[in-house]
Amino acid sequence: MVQFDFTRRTRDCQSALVDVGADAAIVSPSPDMEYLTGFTDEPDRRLLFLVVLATGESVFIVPEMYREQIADATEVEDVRTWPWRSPETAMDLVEALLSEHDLRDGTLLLEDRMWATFVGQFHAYFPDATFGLASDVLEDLRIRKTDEELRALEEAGSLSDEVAEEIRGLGADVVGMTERELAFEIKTRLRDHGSTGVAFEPMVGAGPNSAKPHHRHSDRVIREGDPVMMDFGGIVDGYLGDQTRTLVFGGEPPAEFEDVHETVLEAHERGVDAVAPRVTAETVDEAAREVIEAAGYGDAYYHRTGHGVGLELHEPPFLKPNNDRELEPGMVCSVEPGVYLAGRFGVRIEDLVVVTESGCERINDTPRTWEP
């Protein structure tokens, strides 16, 4: 298991609440909250929050039934509960620790994910405050992974390899699966491989629903000749693997569907060549891009060339048209270009790659041919 320094993060946290002239980011469970802590959670109706102040110690505002949980998950040593059978006193216990910290009208950063219920709370709490969004200070904590990162991301990387290339030696064997079996097949080899979940459902599209770039599965059976793209990736320490490839499991694929993969092949390539620090996410997205416009497929690649990866599955940097945004060493990102040709199938490439000193080098590494 990767250790992750979670003093750090919370220092660093604080030191940006003070470069943007904030005084609180306030947490609600969310990657951000896993970030800062190592506690996940889903978001629930009961309000629990992190309060990590500029000046001072963090604060964990949790049920009751949440204190020894909060204790032995994270290193916040200030845990104030408030009873399940008054829920109406969490926010009381908000507004006394901002009243410590003379902080009623001072400038509050709210987690981006945080429920609208909770937000309107804060307003009526807090009438003078300023609001913002924490992703204003934690956006940039998180785009570029530390060394521990790095390898979690690498071990979930390598596992998910395993994965796609056990699935590619099924070979013939796929025909007369349905795409629900594959799928489950891919999530039962993962676990099996050493990871805690799925990164997302799995992608299983075979045939015209190829050509769908969000299908996940269905009760459709693979036949021969069909493309089938499946997209897929494994955890390991809360960080995310994502790949995408597209194979022909036995017969002969349909009219055009070479050039297509020749053409989004090249694409991939051309555009994880232009990964590189001080390049612009829109310079990748156009190196790609202009692969496939040549080639007479643009108006069948409709969406962006890649995003980042860490905690979550789409993240910053998004390797889009119109995004100026430099390329940093340590950010992850996918390149995953794509030709979709409604009813017949569709071709996605996707790998993932870390930005270096000098270029990039993926993550993934396995076949990208569409030949078992």
The other form holds:
Protein chains: 2
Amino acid sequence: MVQFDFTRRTRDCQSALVDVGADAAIVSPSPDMEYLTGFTDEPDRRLLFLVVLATGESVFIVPEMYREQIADATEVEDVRTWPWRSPETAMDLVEALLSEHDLRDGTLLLEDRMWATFVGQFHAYFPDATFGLASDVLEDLRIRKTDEELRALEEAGSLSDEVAEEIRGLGADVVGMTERELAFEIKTRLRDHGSTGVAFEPMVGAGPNSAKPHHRHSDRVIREGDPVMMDFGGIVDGYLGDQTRTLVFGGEPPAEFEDVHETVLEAHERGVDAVAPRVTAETVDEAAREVIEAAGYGDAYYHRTGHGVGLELHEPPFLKPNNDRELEPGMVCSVEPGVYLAGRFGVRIEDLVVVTESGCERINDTPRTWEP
Amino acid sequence: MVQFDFTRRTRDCQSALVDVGADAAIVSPSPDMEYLTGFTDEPDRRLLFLVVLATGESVFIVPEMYREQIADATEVEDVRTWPWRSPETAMDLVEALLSEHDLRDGTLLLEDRMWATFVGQFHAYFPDATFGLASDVLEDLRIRKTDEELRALEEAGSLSDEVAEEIRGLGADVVGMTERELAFEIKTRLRDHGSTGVAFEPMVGAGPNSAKPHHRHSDRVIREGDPVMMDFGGIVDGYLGDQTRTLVFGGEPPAEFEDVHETVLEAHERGVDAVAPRVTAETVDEAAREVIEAAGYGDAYYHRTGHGVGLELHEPPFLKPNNDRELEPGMVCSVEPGVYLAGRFGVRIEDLVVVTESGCERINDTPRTWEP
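Form predicted together with another copy of the chain, following the form predicted on its own:
Full assembly next; the chain just shown is listed first.
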């Protein structure tokens, strides 16, 4: 179990609030809440907020039934609970807290993922406040990973790799399974390797379903000759894995498949080679994309080349055109070019890499061939 | 596979928009989107909206990479995609659509779960619009379940029950497992019985962890004499199961446990007995609560008695004090009183019921005793 320094993270958040001239960040259940306290939960209709004040305090405002759980799970000492009998007093607690600090007309940064229903309440309770988004202070803190975070990401990557190799090892046994059965197989094996969950519902797309980049899984039976795109990742200490391979488990792949696979693999390698400190995100995207465009598949590659990964599956930096953000040591991102031929098949190959002082290192490293 | 009538649901939503004097509902990925179209996805930073216009049209605005998937999965014919290269044009597409219908200053109902980051964009793009919440029209549609929905809920309940009975049947074999191992066991068995996922990450709380109503699971080993609270449910066609039992798998339960269990069971039965059409939600809460208060555990029961269940785990009607909403045939809700003695143990017993013309019927029905 990696230990994270939540006190330092909170202090950094407070300094960042001062730097941008904001008074408080109001964080609902989200990766931001997990980053700052180690605790989060499914977002719900119940009001549950962490308020981080620029002046140096941190306060949880939670339903009474969460009191013991939050006290056990976090280092935050000021936990205020609203009585379940009168939920309308929940926002009153927020108001009392902000009034104590003279912030009814302050600059309040709301969690980016806060539900519209709560956003509306903030606007109604604090008509004189100025509102912004919590990512104004948290994005820059979360984007560069510490050694402890990298350790968790590497463990999540390793166990995802172990499962990827096992699935590859099943070979022709996969033929005849449904996409959903294979997805369950992946989830079970992730757990067996020590994952505390799945980074996202695994994608298993066979045949034409592999041409839908965000397909999950269906009852389609995997047949001989089907390209099978598998995108999944485990979780270690809250940090996510994410890798993709496209295999054909038996029989002859469809016409053009081998060319497409070779093109995507080449694009993936060029992308990874391009990742280095001071290189811009768009440069990496370009490096991968020009291989695919040169091969004539430019129109069939209609998504960005990669995204950051941490506590959240899709977070900055985003490797895409027109993003001139420079990569820095400690950033972690996916490199995942793909080609999708609608109604026929798709190929994507994805690994995570961490930016180092001199270039990058792969977090994933299993065979990238399409033959098991 | 139950077939739902998405065309009718959308038409009902449009009539409701007219009734409340609103012009459009703008729905981000959520149970509302699933209700209206059969499609949803994890909420993400990518803009993906369904716009339902009071005038009778329905339009998806989605990233290019979702085009094929949305076209295959839904009946919505007008699917407009924004080019991945310039995501800033996504809101421009929304603007163009609303301008076509002369609604830049209309009344727009935003999905309750829409992220703050998108809410902010709507306020910036449409400064003259009036904003409300999509639940203003969708809550009343979703709260009464059709026969098709009830069929799915009953199947989800049955398979959850089957797993509950199997776990009960493990008896003393559970002693020595960790909470997490038992949770994985539950998830695996839900899948084996045909569930397409878990309604929520199962709760397995042993010993003092059973006194935390929203605990998930930890590495704590289940010991002899531990009360073990298990709250979980499967999913069938998108509809959720949700039931709770508290068992002692071996050894002697702690002092006072048997009294508490008897009290909670009595409260549960009284609650279920109270569910009937034209009875108010608060009346059901009261029926269960007065048993627990009379036994002297009133302070240890600090949550509502139940909530509606459908595509969403916690949805109206909420069985709680001061809620005078009358129950109606077709509503489905949990009845789940509990007593939580901090640092010692907790007991909760939960079943779903459906309101009928004359009273209610249980969706779950497995033994409610604490002995396996």
